[in-house]
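For reference, the chain that follows is the form predicted on its own, supplied as structure tokens.
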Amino acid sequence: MADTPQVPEVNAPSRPQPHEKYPWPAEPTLVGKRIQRVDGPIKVTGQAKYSYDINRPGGLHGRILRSPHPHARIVAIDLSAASKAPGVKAVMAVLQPGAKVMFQGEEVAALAAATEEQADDALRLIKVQYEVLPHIATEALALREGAPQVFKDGNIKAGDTEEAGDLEAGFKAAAHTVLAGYATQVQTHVSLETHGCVCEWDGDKLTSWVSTQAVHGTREQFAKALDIPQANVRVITEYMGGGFGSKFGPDAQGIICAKLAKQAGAAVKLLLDRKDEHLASGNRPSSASKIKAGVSADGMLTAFDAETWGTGGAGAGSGFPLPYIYVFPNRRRKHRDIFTNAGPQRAMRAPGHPQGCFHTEMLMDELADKLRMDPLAFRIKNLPPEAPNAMWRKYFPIAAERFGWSKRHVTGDPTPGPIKRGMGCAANRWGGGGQGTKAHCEINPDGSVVMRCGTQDLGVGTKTIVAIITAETLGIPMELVRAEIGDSNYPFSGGSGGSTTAPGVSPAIRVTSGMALDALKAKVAPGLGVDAATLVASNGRIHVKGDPSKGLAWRDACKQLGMEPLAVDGQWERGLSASGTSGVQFAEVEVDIETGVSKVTRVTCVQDCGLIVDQLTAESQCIGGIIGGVNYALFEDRILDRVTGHMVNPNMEWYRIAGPSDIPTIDITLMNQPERGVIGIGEPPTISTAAAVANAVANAIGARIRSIPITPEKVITALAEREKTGGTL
């Protein structure tokens, strides 16, 4: 995904015409219904196959030797004893004498042995002498006067700037202003699986099961490093534990593995350790902003000045939409790029969202406080014109309806005791379109059906929704068709990110099983005597429509196949699907001003997402990315140590994420939009859940914390600097 984040138009148009031969059901019986994942059992039950649990015969373990600097020019490297070590079959310097490592965790060198506790001591038998140069570990260190030049082009990158409307008068219109800066961490993705795969030849043949988002995308990238055929490269996904942006290819252990493997001639497994996870698979970048805001007497916000930068590690970007949704008609934004010597970030879960959300949301909520005026008020008087994919006017009051807003106290809780409580709220907006992907249907003469798409899932339910559509299209019970994904060599599909997966491959299935239903019908509608044209597919029958008595069970149709099934190939048509989706969510905090934990006590999300396939797996993405959300409010952060540039939290253990009593009552409205076809929603949840709960917390304590996460040292500090200023914010 690109640096900078392609932020949608919130008044495109988005309402597509109806498909002309495929249309969605307008009283469908699965879709939209609560449905349990098929693959559901074999999760729980243990028998679902990741690729950790990949083990083929004479399989060898992988281990990648990684840079312990941030910075420093590789002067040799020695593998002769490591290449002697018992059972070591392979092994491989992955850089050269004279090249640079660039972050703490770099790839130096790998190798594969019998056993794992045998890899790990060859490991250490690895001899690598490095010229140690001078590093940026943080922003502040880059940005400082006489910072070490580290980059080829110099540690910072000044972006365009963006300037629409007249400042000045913007500004000369405003009753009141704001100056403040914000900021947000680098996070890291810490995916339930790590990243990795198992690489096994035949010949000149590779087959790789990778923990991998995109199984095209990823069958293309090795055939590219490794210079050999698409055609000989097949990559296997059939179950993932998570990726959120971060697993698009096979990466550099990816690459090393099927080296590895093609040195042994043996299959190789390589699986990154957590240290490696945090330290080498991307991350979220970091954001930080300092603003001026004006707004007018009457409510309207008249101007936004903003200087922003953040970083993306090692030469990579930290982009983000700036400002957020609200509508300032005078504005100026300019934006750097700070370079520091850290693993290079990767798109995360809407990625460039939630950072633009909290900066103009936390700012929001400042300007509010200025006019003495209810936020939520306020932020209804500042959106955009209504439109589908831009619906904040509706579902703000319908969320605060069913939050309770009206019983929030203005900034600071006047109640006695040492626990405090506040709300806040916040919006999001997202794409979430998806296109291209294709699919192969087969009908069987005993009425099974089989449906495969080169897809994958990432533990979201998409092979659930595409069982739900063939079964719906056919008219049958979801019990009788196996939906088959997470193979290359299954049609093609693009890779699980930005929302485009459900846009992408539900109206390919629709279309796919649609056209073999019209094969079918042809071949028994000589039978019936009728045009094959009066005939649909519902309750396990194919019948005449109107009378479902001329007509046939589903299983009695199929035997009409003979001996050979029925196969059809479709793919993506336009006409079911769309792209824009919106949504508002608010947040109730606790805060122990004693001790200076904040707690989430509730969030209430009201979000749509075109035509909802599966009312539970849609409700479950919400859940996933508010929790998400949480975790980016009060837990996660990359710390590095600012003189070594080690990273000092590598596991997790220190590497804080929510914990089952740290999961708020989450409360959910979707809203469904039959009309605008299905629209992705992994990202959009995620977005607008950290800034509703910081609002919160300043709500609740009287004290605004314009930094995540909220620790318990940055509530302590805010209320000492409170009571400097007098007890105000």
Given for the second form:
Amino acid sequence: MADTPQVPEVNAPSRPQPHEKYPWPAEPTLVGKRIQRVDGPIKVTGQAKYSYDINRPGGLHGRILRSPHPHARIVAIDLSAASKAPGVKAVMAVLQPGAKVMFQGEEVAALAAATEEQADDALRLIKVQYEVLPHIATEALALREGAPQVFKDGNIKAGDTEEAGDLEAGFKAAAHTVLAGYATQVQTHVSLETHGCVCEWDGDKLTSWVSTQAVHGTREQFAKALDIPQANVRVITEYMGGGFGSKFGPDAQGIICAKLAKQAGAAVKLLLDRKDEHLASGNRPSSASKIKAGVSADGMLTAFDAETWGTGGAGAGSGFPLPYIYVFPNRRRKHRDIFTNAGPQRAMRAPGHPQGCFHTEMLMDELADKLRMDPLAFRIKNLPPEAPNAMWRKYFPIAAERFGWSKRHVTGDPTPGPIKRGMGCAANRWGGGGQGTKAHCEINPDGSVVMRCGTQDLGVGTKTIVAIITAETLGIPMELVRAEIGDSNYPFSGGSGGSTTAPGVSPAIRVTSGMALDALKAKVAPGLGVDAATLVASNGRIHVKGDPSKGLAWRDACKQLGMEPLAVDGQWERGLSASGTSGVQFAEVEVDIETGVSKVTRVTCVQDCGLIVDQLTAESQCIGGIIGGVNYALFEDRILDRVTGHMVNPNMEWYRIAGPSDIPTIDITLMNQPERGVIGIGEPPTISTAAAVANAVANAIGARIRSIPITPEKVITALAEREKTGGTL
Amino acid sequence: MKAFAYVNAANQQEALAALSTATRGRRLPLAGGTDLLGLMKDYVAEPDVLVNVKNLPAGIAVPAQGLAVIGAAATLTDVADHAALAKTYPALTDAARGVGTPQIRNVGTVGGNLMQRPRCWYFRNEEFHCLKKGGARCFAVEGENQYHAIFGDGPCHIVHPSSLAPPLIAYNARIKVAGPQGEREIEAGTFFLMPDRNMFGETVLEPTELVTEVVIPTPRNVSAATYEVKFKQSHDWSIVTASVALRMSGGGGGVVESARVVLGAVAPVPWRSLPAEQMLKGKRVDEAVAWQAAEAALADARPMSGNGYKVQVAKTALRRAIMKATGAKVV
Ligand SMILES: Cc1cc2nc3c(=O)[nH]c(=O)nc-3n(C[C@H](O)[C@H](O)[C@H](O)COP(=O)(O)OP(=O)(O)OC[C@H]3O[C@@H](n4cnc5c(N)ncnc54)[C@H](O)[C@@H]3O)c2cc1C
Ligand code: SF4
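Complement to the form predicted on its own: the form predicted in complex with the partner chain:
Complete assembly follows, chain above in first position.
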């Protein structure tokens, strides 16, 4: 038996010592309430300026020529015709003769012209001579005997074998075994705002409006790549249309944009088009498995033996956690990364977890079917012990009740007619801790407050929670607070990845506004003739604790600052945030077995994230995550032509994304854990949707589709197969 | 997108005059632009001149007696929302309602819908120089063909994308066309051409000609319906569409005197199925007859490597269209 925990994060001690000076309020007035985004109105009325909306005087449009070949050597690049084309102000080769391109869409050359159309036209005048090399389009082709070895160290990189317990004994103890394989597709991020930036030079100072998840990280990378001091670079991201893990620096296009701007002596806007975006800005790797698993007659998992593989594209990994959450005491897992000539992967919303969850949760249902046991009861039996970051035992029954799990039929909807309904469920876990954020707060003599922090809002509501926490701490209405974020000239905050932003930023804001309040209290205490320590701020007043009449209105208190605003700097401190979330999701689907079309009708989500800062924005993360999960389950698929290796659907037409009518009814229950402090919620809600949906489809139609997306083609093929063999689940 | 000149024709005459010297692909009519602009941005179409044809007839008339007339410049929304059309030609208005998204329907026109180019992903991506673009091969044959044709045997395996064409053919509509030689009327069923007859276009229309109107006979004793199968509920192309028009015999009793059956998204042209029509003739329609008609319609299907499932989808679409035409409730 294994004595090391299967998943190190699970059951980690996660209850922080509360912060001594500025603990979260026991009875908050704003924190945890349903508060609208502060920038909602200007976003929906089009006034918010995203990078794409930045137009500089005399600005040009940059475009990148990308390799049409998935694998080739550059022989020659001729820029002369393009440089003479109408409107063109700068042209550059990105790669030099002799260099290799490893995927379709890799950057080869670039230019800037007065209009976007001129830039696009001129791009086609750049003449590149390629020596086309053999390529590998798919995992299957890479694994084929005699496949061309296109990567330096081979097409396949074997990873470590993870092992625990005694596998042989585990299988001996099994009353039933399941042998099955599962697979997930490559999914691209499809941020609505594509990657890119606007660059403008003033001498050797660069200002760049970048669509990025890391204003500070992007500044560093610009400085390094362009060999200028970090102090000379300013990165601005006031509003952003999503990144999902794919936007952590200037990227090739940012550096190209800066160089074109320098060459042209004018500002250049370079944002990718949708095709570039699908090809070259990252993706979630595919995953595939062959698993043998055993379960005892009384429904305890005994053994798990898996071979897994996946492709993260050209030279990039494809790892994912497996098995996921449930306790397999005896287990072995071998993983191989398969390299293909396709755009490399990048972190994508809960990297690896949706894959690990899918493989494991599909398997759980198959094992439960073997046992003829309710899959929910079976799951609960095999969960790790309960802990603050491992609350599934509690959440599963809550969600089951809300969802109506008791109405679930055994596998295969017996209702006559072509529409079959089914239910499925799955669990998730995530880290979501953060730190290392600084902030600057100014209280002005007129009572207005500025809170400045160099974090960024990916569209999730960061600016709103900065305003909420500041207003909560100062006891004033949010309208008095101006939250300023998204600028590398503001105090440092880290990149927004791994659901670290809320737990990184919230404590810094709490501490900084707490310090500002202390300073103000010290200023007004003598006038009130009390000790500053007796003062509190609430309801727009600073007053003696327990005696609101003995005090001052906020504005009157601020007037005492005279001419000089009060300014303090603070930073993240321990005791206000934590790490480790858990959640569960249930899905209901309707499958038309005569057309193969599946529709997700309902999703129920029970999720925690420590202390909830804003109920609305937290729910919004769940909604977005679930919609993303539905897309992953049914629609999204990066399809590469098996012959040429070109992506055939680099658009939003055949790369399907749910529209409003494809989105299920979503029921969200957030479990508040105020004692733990703030934890991120960006990633966990997207993890288990696809697994729950796929389980629901199997429950509906009585045939298991072991790979996503669940297309009509797969449903019809699976049903025809079942008809042929006469088998059921 | 390649730079082009624009002729803002005020009416049909001016448009025809501007197109009188047109050669294939060089001078093109521009209606709503929902199709053409995308092709131009993707460098699949590179015209020198665009001629505005939004000022062509745009009215819709549905007289109690005689022919219904729809102007080429009528939008898909005009068609979808037209109460009298919906009453007499539900198979057409249903199809119009299913097109793309509200934005596409508000801008896309009837003429443009019939003349739109295929959605084949090899055709639409610049880097594939396929047969239809003058190249040497059809990439779909050995490649990704899950949405391609199950009828027609190539050499190009597109499916015709128009949602309006199947019901128009089922209603036996005619397409009015004007050109330098004057006007002509073409049966909707012969308007579209297979790739062996026209590789670089999908219809009989000459580059100098324009679609001006669609005329539809009054359906007497006709029960018609369209049934589309889409993966997404909106903003998606049909996997298969079926339109049927059943002319019921005068004596009542629900016997089919004659039928017109057209499948969409299964072949390079809207695919009229004579075997299904034959099967329905003289029958009293019920589920079993609808099944037989669907089996008959797909008996000759020749799926490619990756689209065999479309045979099943097409059978379902047709069966449901037939039952819907009889007034039965279908899912
Ligand atoms: C996202 C999306 C989804 C869609 N979904 C569907 C769908 O489900 N079903 C469907 O049927 N269609 C669909 N379409 C296509 C849409 O219906 C057509 O693009 C539209 O009807 C074309 O009309 P238009 O006026 O915009 O044509 P344009 O783009 O202006 O023209 C299209 C073509 O027709 C030619 N043309 C235009 N008018 C005439 C004329 N009077 N005479 C001769 N030639 C002419 C043009 O030269 C051009 O080649 C979709 C399109 C998009 C972008
Ligand atoms: S189906 Fe037609 S358009 Fe598509 S690749 Fe083949 S030849 Fe080209």
